[in-house]
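Just the one chain here, laid out as structure tokens, in the form predicted on its own.
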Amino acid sequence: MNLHGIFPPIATPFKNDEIDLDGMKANVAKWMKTGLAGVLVLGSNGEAPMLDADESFRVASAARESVPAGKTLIVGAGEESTRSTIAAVKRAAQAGADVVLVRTPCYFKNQMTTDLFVRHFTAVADASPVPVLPYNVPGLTGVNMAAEALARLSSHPNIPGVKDSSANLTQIADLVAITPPDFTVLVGSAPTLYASLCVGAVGGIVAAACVVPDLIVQLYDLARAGKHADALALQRQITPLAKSVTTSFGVAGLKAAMDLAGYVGGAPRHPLPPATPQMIDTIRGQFAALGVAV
């Protein structure tokens, strides 16, 4: 199992409201012939929380079947109370999950204090049959989970590292200086990508690899390599469209983008909307900017 790299957080296709398996295989057999580590899907991006635990499952088995050996598989499988996740983490893992990807309770959120989130994860990650990345994106759900959590799970054998989608940077370098060297900080956000690896994160998985793989995958190969004055141009030319496909646009930025770029995108599932014609033309002319042909 390899958590090094880059693993775009996959939209899931629907048509007419209903999931588009064929679609998304078919997207996960062209991003697999490219540099990336892996795929995540029923992330944020893959609109999870719209999927039942059904059809969570269906996605989860048609990408095991597109995702070949030598590549890892992370699937979502956050709930609210620590039963149903331990419900979720089960499910992902007989449809054939590598990882899986658990994000914090958030609903009652003036009670979820470092202490709650240490039980909560340590609960699962021993009820687990497969690794758990505990996933924090304060952005979604409205609760930070401060790096004190994450070094207390950090010694966990089921807990190889996190995903974190804050942006801030002090609580990534903060991440790395208090966790083992073999804990593994994966980041959620694009715009921060080069910045995260320069503090220490090992990889990322950023919604502007579902559009433009093989430039991420450069600019992580770039600053691994310590080739800096390169990689910083780099993300400063991809960070516009990041933003469109993320904080920007949202979901709908996201697959308008994958429409573009030749991959089954379509519109978010009921009650998200579309992205716009305007959405559509200022995403056009950042692929433009960046040289790829839509």
Given for the second form:
4 protein chains.
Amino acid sequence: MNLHGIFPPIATPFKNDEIDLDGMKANVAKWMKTGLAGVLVLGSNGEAPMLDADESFRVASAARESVPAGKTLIVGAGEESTRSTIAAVKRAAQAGADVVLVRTPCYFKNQMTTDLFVRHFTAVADASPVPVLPYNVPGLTGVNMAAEALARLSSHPNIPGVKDSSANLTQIADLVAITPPDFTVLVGSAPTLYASLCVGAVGGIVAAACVVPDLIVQLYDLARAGKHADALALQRQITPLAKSVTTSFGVAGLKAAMDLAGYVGGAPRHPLPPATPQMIDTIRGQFAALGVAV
Amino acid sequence: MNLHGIFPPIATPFKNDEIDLDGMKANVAKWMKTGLAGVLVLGSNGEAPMLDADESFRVASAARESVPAGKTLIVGAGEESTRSTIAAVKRAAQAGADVVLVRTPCYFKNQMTTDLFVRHFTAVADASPVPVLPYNVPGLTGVNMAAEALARLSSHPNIPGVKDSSANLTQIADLVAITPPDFTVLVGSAPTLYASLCVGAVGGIVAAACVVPDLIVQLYDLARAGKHADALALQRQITPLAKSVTTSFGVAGLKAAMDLAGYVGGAPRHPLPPATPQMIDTIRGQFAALGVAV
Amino acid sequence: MNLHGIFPPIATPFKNDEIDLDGMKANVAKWMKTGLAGVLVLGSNGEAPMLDADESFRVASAARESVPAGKTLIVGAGEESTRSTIAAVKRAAQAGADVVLVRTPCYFKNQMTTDLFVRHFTAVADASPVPVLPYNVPGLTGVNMAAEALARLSSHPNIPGVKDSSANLTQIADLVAITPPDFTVLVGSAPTLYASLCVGAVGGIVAAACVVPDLIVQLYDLARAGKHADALALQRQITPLAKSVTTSFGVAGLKAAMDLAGYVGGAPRHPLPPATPQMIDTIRGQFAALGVAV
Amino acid sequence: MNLHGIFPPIATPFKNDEIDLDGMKANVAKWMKTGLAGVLVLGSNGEAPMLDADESFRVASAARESVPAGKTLIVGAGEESTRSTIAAVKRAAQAGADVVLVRTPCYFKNQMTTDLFVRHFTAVADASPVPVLPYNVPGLTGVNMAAEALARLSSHPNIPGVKDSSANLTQIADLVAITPPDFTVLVGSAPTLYASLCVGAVGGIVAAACVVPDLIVQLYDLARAGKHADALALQRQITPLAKSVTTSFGVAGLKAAMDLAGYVGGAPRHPLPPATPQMIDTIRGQFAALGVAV
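Having seen the form predicted on its own, please provide the structure of the form predicted in complex with a further copy of the same chain.
Up next: the whole complex, starting with the chain shown before.
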């Protein structure tokens, strides 16, 4: 199982408000023809909090059918309680996940200590049939998991790495520095992808990879090959579009960009609003600036 | 249906990690002998995010059996998507809820606008078999629903009021000022209960009411009767304990205080930690300072 | 010396970018004909951080000439170092201050502990020729001074009270509860003035008192007299204007409102922008809604 | 005038609470024998907010005597008003500054817009006898100056660059990308120095350079030479000490580390506390881990 490289956190398309498995499989088939290392389904950009358990199982199962051998299927599976999270990772494994991505609990914010995170992820990893990647995404959860938690978790045989979407380079660098050399640090912020690779991250799960997979893989390859000037130049070109499909316009922006790039996108589930015409124009301009025909 | 007065946001007891419906019903029976106006089940203090849909249904149904006519059963039912929230409020209504309490969506934080809240709660209220109370709890969700949203929602015939746990008195006062006179503003912060009643709130859903229901009802009655000096004096006495059972020690503190006060409490679900001996000592001292034998 | 009641935190007018002492004295003379208990000069709304030491001395001296016996002149005097703050309070006393208002240090934010605040204000109060009011204004300083600091400072013979502009009613109530009965808690947020008086504050230093002094004094008198319904009704009427002259439109809003109300206002110093025509229209409408001819 | 490279933001030593110019000059003389590009006096770590105007002038003048030709003397000079800031930069220039570093205004936080920053820094740069570096330090000021402000300011002939201490690599990368190629982006966070150099920063003003100047210069040289693996390895070694002398232990930590490293350090001015014995032990251990004899 390979966790290095670039993974798109894929969107979940809907048709008449129902999950559109055919649309998703068509998307995955296209992505799997590129240099992407696999896919993440049921992440934040997959609107995981908008799907029920049954839908989640069907999405993961459908993804499994479309991800070939040699590519890695990561399935999101985080819940608030340890018990529910264990149930979710078992369902994900049954659906065919190679690895599960488990976000931090977050609802009871002032209880979220390093000790709690260590206890939670240890119990989940003990029970999970497949390897577990803890997932830190403070912009959405409102809580940060400190590098110290991973220093302790990284010795667990079923925790091979972490995804950190904080875009905090001090923390990314710390994660690499205080975990073993073979511990996999993946990042979740495309605008800081090159900087993160510089400090030792070995890959990324970034929304921009859903819409310009070849360019993100190229950026990764340049950085890994030590072609720093070229990597930085490409990072700069990609950053504006990368912001639109996450921080600026949210899932709606990602899906609109997917529609433009020839994937099945559509609108997010209510109450999330669809992209406005102005957002779509902005995104179209960003594709044009990248020389990507849409 | 009466929404004025004091409601305890009741804890969900567990036995061997399974929901303890007998324990909960015993608790409710005791609370219903007091001047409390009813109960809220499946709120934040009920660890709603730790329960699955089936457990939630059983908890709500059990509460229904224990809440007599003349008292109001409020059931928590918030989810991230409008669709899931509608499903949850229908299940809650089927279980016997008189009213549902629906927290704001919050995961996609930078998308959470007033327009989104209005659209979401309007759709939920349109579909709900029972009245809907929107619930603003920024300390847990990380997002605030501005008073402007309620100004627009308060004309909906199926939205009789709101619960606001921001402890922001400017906002509480604004909510009362810009909604119709018969719109019910309930607050969720015991340390500001008296101040909130001063500015026009007509009740509270506060954790302290789980452990000292008579005192909280007395505070409410004093304030409503215009006995301001007595109400303030009582507020001051109650505040230290009120902090312990929410902000300071979380659900663990609430459950430990319930154990001391003769209710079925226990520990929260993992990964939430149980109360430490030091916390329990603090709480014991606060009961003593209130003259409550425990 | 009386610290109970309502004090306007007066603006500093400028003419050709120089301090306009005549304008200020004319304003003070008008305010001193009302029921205001005195004035605060060189507070945040006085643009204290925009004035140098010499200007500050002249402003305080000019105010002294205009504040009659029986009214209290409070002069702002906070700096970052203890040493500079002591120098500033001595200058303020020399200029005629009855009391000095000393904001918390704030620049080195993560060093600002309760111990530091106690050490700082104790040293300042030891050295000050006049009584010292510590001033907590987290919206501007970015740091909060907890009630615990005042619990310790309130026994100092030269610290008769505190001004708290946090608008946090839990904290205001705590300040009253954990300090001696004769310790003066003044608040700095007009939208929460009535609620603060309910929980035991004995006055306010609020910008709205610069533009509708009679109404703010009336609100204070109603609350003190236990006429709660009338006080709340008046609070509600005042709140929209009160927001404009602080949180919404800043010092520029306050000065524009002063111009409309017949005081010498003008523009703030650069780089603060003047009020826009749209802001002025909003404020004009808020005066009209209050029945105040402008 | 050279702005590329590494500058220490030097501490201001005190003796009996008075500025110790001899101590400072001895420190500067030692620093100037290294590969450092110059020094910054009167920055945050120089306790600029703790000094009055006269002290500041004397500190800058003394530094001028100790900084040889070919090295750059940067003097901090930010105030809240445009007028006061212009006066301060003129004094700094008179004292011999090659360049002035001007922090953003920050007190009236909700007024601090991109337009305000552009207006302020344009007026300051118009009036300044020497080049002006705007300085963004949100961790201390509580406000962030967006890259958009610098995109507009970078065309001013008297604004050759910027110092950004946000440690936000998206923003650092944006600053480089949207300003002209010869615009100088300096960073103020040693733990992200290497990552910042990767994305195009051309130097740093970092506290760690006060205590291990040779190592920071070596890190800079390695990064500039494209020796990425070595640079990253050195960054990792330096990071723990770098945290102690800023974020963790503040100015007190920096001064204690200076004492250990053979510079004149001492304690910060009141109310800032001195380093505790435990902090000093931690720092001593971090020097040892770096192989630096202290």
